[in-house]
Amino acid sequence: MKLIDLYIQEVTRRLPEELREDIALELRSTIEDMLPEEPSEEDVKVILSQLGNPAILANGYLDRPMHLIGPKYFDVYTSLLKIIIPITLTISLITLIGKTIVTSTGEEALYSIIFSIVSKGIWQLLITGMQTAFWITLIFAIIERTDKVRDNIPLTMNFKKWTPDDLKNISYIPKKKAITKIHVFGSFLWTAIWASVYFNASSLFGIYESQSDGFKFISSAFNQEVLFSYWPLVTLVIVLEVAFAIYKGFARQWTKKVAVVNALLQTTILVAFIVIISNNELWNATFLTYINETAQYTEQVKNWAYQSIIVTFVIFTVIDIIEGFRKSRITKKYF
């Protein structure tokens, strides 16, 4: 009988104090009814094996799940994690990059700014990811324990049971044709980076000299007033890029329409880039003098460098446009 007493103890110790005595009596009665007269220790072990793990049995009396997120909500839970965490991480990273660049005084070397963003970014992304996962998990744990319908049938993203009609809301997208969420978030991130750099270029790019106390910023490479003078054009490009990223997020795949919009956007960016870089006053005079004295470049070298930059930008723009149309022509294959 010692095994029975220990088993009942293992079950009841997991229960609230007010339930223990009644359930102990009920459980002992159940076990005795299942045992033969004058049972051996082996008979007791067989019956206790049939009753199962004391923790599971105690949980049955409590009628509450032993898992944090059960099968009913697990698919919805993981799907929301995959959607929300990348969004929060992207917003957090964009905020960090923008804040670091905007608050730069121009006295730090560019590499130190990049190192600061990387070091702070890793920690901030880790904290943001953990906090987001914690709160989503907490919300689902509460939902799991307040749900009055006790079943383990997985729910769909609209928190309803799956039916064949749900297939009508799903579109088959070939992998090579798909526009992933990472691609969309990457577009937002890239826009935030280059926009922050553009409006603070004079304090980021220039001549640095190594001194006893580290690198010192000597002269800016760009004339910031010239860069600011193009703010309507640059702002238009930023708005178009953000709008296109949102559009791609809804489209979810490369279509002919998406490819055409991408071609128009890339052409606009190319024109804006050529207009800005062709301004003879774009470069800081001190910077040009320094380069001329150290590198002794000629007017021909300067023109060659300009032309090479523009040709390179044109080539990458054409490749991007062609790639968009190529992906839009990928046909669907159903299995």
Contents of the next structure:
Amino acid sequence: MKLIDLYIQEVTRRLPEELREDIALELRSTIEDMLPEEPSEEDVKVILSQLGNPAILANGYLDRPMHLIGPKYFDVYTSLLKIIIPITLTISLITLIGKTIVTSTGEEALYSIIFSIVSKGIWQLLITGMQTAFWITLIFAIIERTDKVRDNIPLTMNFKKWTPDDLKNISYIPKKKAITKIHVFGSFLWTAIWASVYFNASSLFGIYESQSDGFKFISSAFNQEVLFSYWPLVTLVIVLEVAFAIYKGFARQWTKKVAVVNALLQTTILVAFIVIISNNELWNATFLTYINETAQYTEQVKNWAYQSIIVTFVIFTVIDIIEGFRKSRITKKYF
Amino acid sequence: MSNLQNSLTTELRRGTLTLAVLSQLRTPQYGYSLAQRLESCGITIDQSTLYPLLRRLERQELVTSTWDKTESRPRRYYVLNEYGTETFEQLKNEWEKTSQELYLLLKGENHDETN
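What's the form predicted in complex with the partner chain like, now that we've got the form predicted on its own?
First the chain shown before, then all remaining chains and molecules of the complex.
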């Protein structure tokens, strides 16, 4: 008898209060109907195994989904996760990188700053990703349970049933022509990284000397005042880059227009880069003397280094521009 | 039978369970008597499916239930009401139509094979 009581308790504790007594009574009389006179414990076990797992039985009475997110919401749910998680990850990574670089005092070496970004970054991305996934899942689980219409017909992104008109919102984009979300987020990330580095260059790059108590910052490589003096130009490039990344995000594929804008932007960046790097005051005098002393640094080497940096930059810019136009010419193919 | 065949057979039978249960509720039945009647006709239905199904049919207002507590063991009797009888008749017609169509389809298949 003990087993039967326990079984009924296992079923009813999963049910709402008002149903418990009634269902318990019916279950008990049914089980007793099934049992022979003077049942043994074995008999009881046979009957209870026929009734099966109490959780499943209770759920049958509840008529409530046993899944967190069902077929109706699954597609919208996964699509939203794929859109929102990369955005939150990018924002949190950009914030972290910006904060770490800006608060660096110049006391620690560049590699220790990078190490701190990587180690903190992995942890922070994990937490941000889990947080985002958790809240989205929670919201959908609540929607699923409050939805009275349980028809299991998958919904589209506008939370309505699919109609052929939904196809009009989709553009056919060949893979090689597409601008992926990762590419767009990568652009944001890149802008955030170089901008934070640029405005803190003097405390990041320089000469470090190995000493007994670790590395010591001897001299900065750059003249931060010179770097700051170009702030209108640099800000212009940042704004243009961010605007172009957003534009690419909306265009979603390489068109002639995107390629032209890309060419203009890349040329602007190139010009800005050459203007800044050509400034003779850019490098810190202490830094130059130090280099002169340690390495055989002649005027010739300096010119050679300058020229090769500029040529490399020009080559990469040209490749980038051509690549943009090439992708924009890929024609649509329908299969 | 393989796992796949088992699950396909279960799937095939699942839709007919409601019809089978409704057909036996023209006269009042309690849980165990209903299970026995179905079993004697070769219809297997999980106990854990049957009792919740009866409650659902009651919620859907197809059957009405009453407790009979006069005997030594209290029993909950379920019986078709007017709406339930009407629904059952419609389901029955639908089933007969479907099974005839399916019969023709399956017979056609046999016919093709012999040719």
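In this text, rigid core is short for the largest set of C-alphas that superpose within 1.5 Å between two forms. From a predicted model like this one, the values you see are computed outputs, not experimental measurements. Positions refer to the first chain, counted from 1.
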{"query": "Displaced residue check between the two forms: residue 44, CA, 2 Å or over, core reference", "finding": "yes"}
